[in-house]
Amino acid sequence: MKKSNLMMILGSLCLLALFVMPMWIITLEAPQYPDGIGMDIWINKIEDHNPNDIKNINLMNHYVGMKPIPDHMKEFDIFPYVIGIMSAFGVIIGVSGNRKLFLTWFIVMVVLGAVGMYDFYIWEYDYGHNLDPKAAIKIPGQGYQPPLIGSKQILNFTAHSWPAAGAYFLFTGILMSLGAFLMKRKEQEQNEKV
């Protein structure tokens, strides 16, 4: 098997890391939480970063009118199938060795990744801006949306939002498919010269 085919297959299999590792981590730091509290966002669930973190976040957010962190989201029903299907297609394409399909898979994954990030941003925006008008604490004009990526000051909290291990495997897998496309092109050019 050619190196480009193997790279395409391995890149596709990198997506499966999302089933065993979180893809995003949001943490909050404040004087009353010196170790920080947060949540790990998986492909199919949201979990405490440390025990009872989500419970504590929900308690704090209640005072400013934010909704509780959801136990379930419709995306959790869709994302595992999308990732599983794209990983399987990637392996099949890798075995086929079709260079154009390598690039097609790369483009589809970039589009799906952009759609996923946009969906995440919309969820964060709604979570941080759609507040209960009967909240105990109201600060006119104040939004509580955490950053899509990076750090942001929200009242006395510093919110951090960063990719986690699963996302790094995802990014690596997508880049490997582009690398496989470029390598396949070079292999084909060398074969034509012989």
Contents of the next structure:
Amino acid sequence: MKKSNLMMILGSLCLLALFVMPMWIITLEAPQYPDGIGMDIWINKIEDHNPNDIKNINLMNHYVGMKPIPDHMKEFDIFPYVIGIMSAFGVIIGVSGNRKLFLTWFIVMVVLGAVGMYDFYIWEYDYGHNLDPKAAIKIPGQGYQPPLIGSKQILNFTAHSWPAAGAYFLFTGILMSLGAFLMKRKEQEQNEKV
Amino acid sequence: MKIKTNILNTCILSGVALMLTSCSYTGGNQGALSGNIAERVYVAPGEQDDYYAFLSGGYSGNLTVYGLPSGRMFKEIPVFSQFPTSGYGYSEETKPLLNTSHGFIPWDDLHHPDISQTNGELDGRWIFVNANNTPRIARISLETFETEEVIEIPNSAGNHSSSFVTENSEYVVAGTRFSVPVPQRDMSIDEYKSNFKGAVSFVSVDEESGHMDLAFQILLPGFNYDLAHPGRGKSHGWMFFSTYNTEEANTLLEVNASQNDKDFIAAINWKKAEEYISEGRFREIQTEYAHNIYDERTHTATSTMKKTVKVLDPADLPGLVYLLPTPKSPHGCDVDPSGEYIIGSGKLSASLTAHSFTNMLSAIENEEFDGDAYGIPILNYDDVVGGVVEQAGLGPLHTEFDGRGNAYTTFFISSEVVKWRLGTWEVVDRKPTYYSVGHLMIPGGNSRKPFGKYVVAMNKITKDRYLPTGPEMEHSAQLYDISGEKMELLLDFPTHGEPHYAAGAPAELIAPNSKKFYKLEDNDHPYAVKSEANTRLERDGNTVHVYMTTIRSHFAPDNIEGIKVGDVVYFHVTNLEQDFDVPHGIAMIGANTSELLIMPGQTKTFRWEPDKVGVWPFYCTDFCSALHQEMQGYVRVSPADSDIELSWSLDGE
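Switching from the form predicted alone: structure of the form predicted together with its partner chain?
Zooming out: every chain and molecule, the one shown earlier first.
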């Protein structure tokens, strides 16, 4: 098998890491939480970073009227299929060795990634802005939306939002498909020379 | 009389001498050196101490936890006394811990803490402490820093020579200070001699759970049993008890019990005792004592009354007990880390006596005895003595070891700590204390592996050390660095109650195991509710059970109606938090108990008997959030004949 095909297959398989590792992590730091509290976002669930973190995040957030972190979201039903199907397609494309399909898969993944991030942003916006009108603490103009990526000060908390291990596999997988596409072109050029 | 006057004179003289020495001492050591000393006890904000020190609270009935070298107090652990700070001894769950054969005894005099050991080294699992007044031994968990078990010691009075653990925590011992009739009966005090007995008790400790059991008692002659230390290493299997009043006086002991030139250290071969027990050579006698166990999952203690105890009589059991003559009313009885030397400090003597375990064994083998006391062989002083530290000071009390061949002894009358060498018996160094020092503590001091960096001296009198606070001041502890050739005084810090012995351990042995909260899912309290949806009230006749929860920053329910005058109301309150150091409190107006302080994941109960019609508030006593002040509720109390039904709500729902 050609190196580029193998690379495409391996890149596609990288996506499967999302089933065993979290995709994103949001942590909150404040003087009262010297160890920080956080949540790990997976493709199908949100988990405590340390035991009881979500419970404690909800406890604090209720003072400003934020909704509890959801147990379940519709994305959790969709994402695993999207990832599974794209991974499978990628393997098939890798076996087929069709260079154009390599690029197509790459573009589709970039688009899906962008859509995913946008969806994440929408959720964060709603989570940080859709507040209970009876909230105990109201600060005019204050939103509580965590950063999409990076760090941000929200009242007494420093919120950090960063990709987690699963996402790095995802990025690597996507880049590998682009790499496979470029390599394939070189391989074909060399073949033509021969 | 003559002896007494002499001692008084020496006290006065030494007092003067001490004032002189201490003046020159403080005058000479200032400037750069004192700055350096400040740095050595300074633990910067955010940094933590290297050692835990557990100081007995004496008549406070509590154990206090300090950091070394900073001398900062971290916590007061209630053991034998009610403690309104947390509701210990007031809550329905903890009241059984203070049950005894005399009923509910909510106070005691806590003397000697000792940390559990494995292979002669501290294992940091539990700390055992004794109640002196109504004899008891308690076990405190070093995971939760809570009292988990209390066992009463029958046939005993003034439980002073305890609680000291053997080198694998096989036993915790309890020795009686006062000899008493065994079994107790109505008899003339005049008949003390030969009728009163001194019971020493061996309490076994379950390796896994730590649960204690009174394995057996040895009925010794009617002396006073003062302190004890376990053998270790080569002397593992033996326990040594110091005695006074071998005169068996029963009145004006300050004179009548100070007549004999020598009293005894009783050496007990507990391995031999185990053999006799397994051979059935014991008597089972009727008695009564309470055994109280706290279950961390139900958050509740239960008290069981036990009725019998196995008793060994050393007169009939050869090889069980030997008496080592020791000058003069020995108080401390300390065994060096190798287990070879048993140091007896005659508190009315100027010298220290170190018995040699090896010499003791050969004297026993050669059966060279100097008579007997009630059938117990007395060894010859000259045969067993290993060395004497001559004229080391006045009123030696207690000795600890640094693991480098040095011993440190406190001298009560001359108010000093004296450092001397084991084997050469030479005094190496001495430092004043302020004033009248009792016990001293080196972390790991009662083990084969002392951590010989610091010694803490516990003083009985504080006088000019701190700002005055009325006629009484807290006692003072003093911290010395003993890592060099000369001891250096680093720090004074006040202690609570009257600290007797202390135990210490490196922080890394204990801190990693410390519990941060109780898991709600593990809470098996019969009245626990784990969600607000299950909060409710239940009436059974005139008893009402309130199943309540707390979370930042409200109670559920917070409006209660249908309670009547004459009801007995139990508030069972579960703290739903699952975060470190977030307890909630609850206090009810007119409740004849205390507040409760409920740890995250825990359930506690208090009893309230409303006696007046009205609408009565309750509130959270422990600051918990920005809306702590809003954490409150009401109970409506109606007349006894009212027909208002029980109802409850939160947010009107």
